[in-house]
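The chain below stands alone, shown as structure tokens; this is the form predicted on its own.
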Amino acid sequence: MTNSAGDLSGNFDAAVIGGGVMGCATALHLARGGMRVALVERGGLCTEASGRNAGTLTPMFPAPFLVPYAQRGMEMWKTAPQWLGRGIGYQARGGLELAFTEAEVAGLESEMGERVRAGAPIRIMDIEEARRIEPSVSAKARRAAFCPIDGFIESNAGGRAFRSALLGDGVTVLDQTEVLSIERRAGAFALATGAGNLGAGRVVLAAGAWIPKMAAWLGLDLPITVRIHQMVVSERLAPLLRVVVRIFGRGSFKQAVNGSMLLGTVLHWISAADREADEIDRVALIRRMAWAVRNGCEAIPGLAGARVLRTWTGLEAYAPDNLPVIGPLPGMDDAFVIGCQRSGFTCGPFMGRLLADLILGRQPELPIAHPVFDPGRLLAMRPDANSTTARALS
């Protein structure tokens, strides 16, 4: 994509950093709610991590305060032709997610009885129900958990969709520009980008695993850490499946409309975003890939066979707790993040909006200034790659 900067002169009302989902939805939200907006992306628009995912749309994987979030957010996805302009793909397809070994089990029982508790659309069954839902899957599962709401969208087509209404809507988008600095002035922000320096009197970090860097910027230190994910994509096969199917705390399969499979995993921890080229090991990514395919054969025998043709990784930011970080920096007037959200593509687009709302002192339909998702709570934390969050999302 080309820049597309327009008029960089005067200021700004705000600048958002990051050209993912919540980035560009709380971009496009503020615009519509009358400010002069810039958005600036080192790359594309949902290129980083929000187009190197596999799409899926679920309740099953946040938190369950979060459970009404994701529903929210998967709305505004099935809508996207109101309110975007135009629909990126959307499948309702139903989910399963499987357990094999006691562990997953007591695991999958746990945890999605607390999503249903928090209002999930999930039911818990055998894994001859499930099978009669999804012939495919393997026998051998012992239990399986359903949500006939789940889906998945074509990620890698949000960037252009995005890009559409966000010019449509008078943002100033400046794409395949790189932030170099930013600076408190005067009562307000000066950026300097690669296609010039601009102010903006409200400032959003949505820059995902480099919020870090931009908050320290800013005289702050948020224990961020960022993780490696994986995706792994077969040839295309004839239909197999019909609903997306996950392994508990393994990773997730899918068959897209081309007919090709997508297998998500995640492969490990890195320092910082800066430093992905250094730290990532390359043969633990060949390994996780084979491993990735293991499961996904254990998962759905007929895959068996099958080919890989490419893999990809992308990055994600995550706090030391595992929960979003959303919300006023602290002790920096007119300064917000929006970032490390578990399933961040299924709840994004819902809370870009929220915090777009809290910006223009509206209303949020959910809250938004929670002390849950309070970027200060960081302050008192620190990042710790040992730390059980850390083993359970490794």
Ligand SMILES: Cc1cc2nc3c(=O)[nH]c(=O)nc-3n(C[C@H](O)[C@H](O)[C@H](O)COP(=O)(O)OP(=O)(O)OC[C@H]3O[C@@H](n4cnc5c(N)ncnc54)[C@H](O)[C@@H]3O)c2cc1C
Second form
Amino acid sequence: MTNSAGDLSGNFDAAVIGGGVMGCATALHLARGGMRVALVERGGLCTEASGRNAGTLTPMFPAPFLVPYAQRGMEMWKTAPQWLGRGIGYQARGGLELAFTEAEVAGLESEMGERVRAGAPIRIMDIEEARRIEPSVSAKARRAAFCPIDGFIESNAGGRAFRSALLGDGVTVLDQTEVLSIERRAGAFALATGAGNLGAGRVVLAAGAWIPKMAAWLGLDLPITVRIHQMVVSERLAPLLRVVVRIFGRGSFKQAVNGSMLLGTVLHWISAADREADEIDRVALIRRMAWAVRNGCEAIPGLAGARVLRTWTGLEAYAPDNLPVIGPLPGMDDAFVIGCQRSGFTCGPFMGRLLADLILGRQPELPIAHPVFDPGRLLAMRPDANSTTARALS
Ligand SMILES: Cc1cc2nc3c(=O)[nH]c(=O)nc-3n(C[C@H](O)[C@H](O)[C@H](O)COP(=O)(O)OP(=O)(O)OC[C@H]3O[C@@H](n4cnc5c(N)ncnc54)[C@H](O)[C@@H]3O)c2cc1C
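Got the form predicted on its own; any chance of the form predicted in complex with the ligand too?
Starting with the chain above, the whole complex follows.
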């Protein structure tokens, strides 16, 4: 349903394209900073990656530099009733990451060590101690890392919460409205949408896996690649698992409040988000589902025999260096991008607030005009789905 679409031709201070967590958070904070904002989303708010994700909140997964950003994002989800007007099922549970093989032990110790040095409250422990925290995990694991602040959230409820907050703060929410092109005209941007044209002094590209297509409208070829993630959901089970469990490099497992077990894993890379239907490998989908279930049973033996009810996929964008892309587009001071954030749901509300601060000329709580985020760095890179980074992620 399109909302508040009355004055489509009116000029906005900023048009945010893409109503996932990144776009919603940016639009909300721009409006709270006094800007007249349009948020344009071709479907419903938070229905792509931001509504299909596993909802895990953890500082164990983002790059070490991003640990303080992830912790701020987690705090925002925890306090959502205060800034978003309502909570979306936040559960503080703690998280255990398990390592079974020698390679997994080495990877776990090295990666978690880096995050501890970056300030994450993670403890590496033997499996006996881990089983005192979560008796359901397998005694066959060799090593574990525990983060007491981990939790999860019902990400599929985020769209409704953002919608009422955005409307309450005066954002013109144009959902079910696809942006078809962006043109620069006389110092502003003209957006052609499925529901008419609109003008804005600034644009923010927050279109997740579809960012490259939009950047191309502004003459930029950004080497962003797209990966399919997969979720598998079991029937409702009796209480089995309290904490969020992961196996290093393999996937995550959590028991939702309704008893279903949620298994998250990754599928494969595709060349572009618009090619998902052509390039999704259905055999790999089934194999990966079986792999996720086997991993689940290895980590949590009590899962054996549980029936799988359904599986779905979602798309995530990645920069070649696996770091976020947030800030002004190269050569422009009025066009911005926000995306490619690993653990983007964890960090999303905070990153949107930081980008809004940058656009509003305010002092951000943590650095955002930083080389780590700079979209300009991408111009010197090429996508390489066979790179070490890509392989390490799969
Ligand atoms: C299956 C899965 C599991 C995940 N698990 C976790 C997790 O447990 N924890 C975590 O922190 N992160 C997780 N992530 C990552 C996280 O979900 C993403 O990083 C984050 O949601 C990205 O948000 P976004 O706003 O950048 O993109 P999206 O949520 O994809 O939003 C982009 C929006 O742009 C819109 N759009 C595209 N083209 C147009 C157009 N032409 N006009 C208008 N709108 C357009 C799309 O419809 C979409 O709604 C997971 C991701 C997936 C896919």
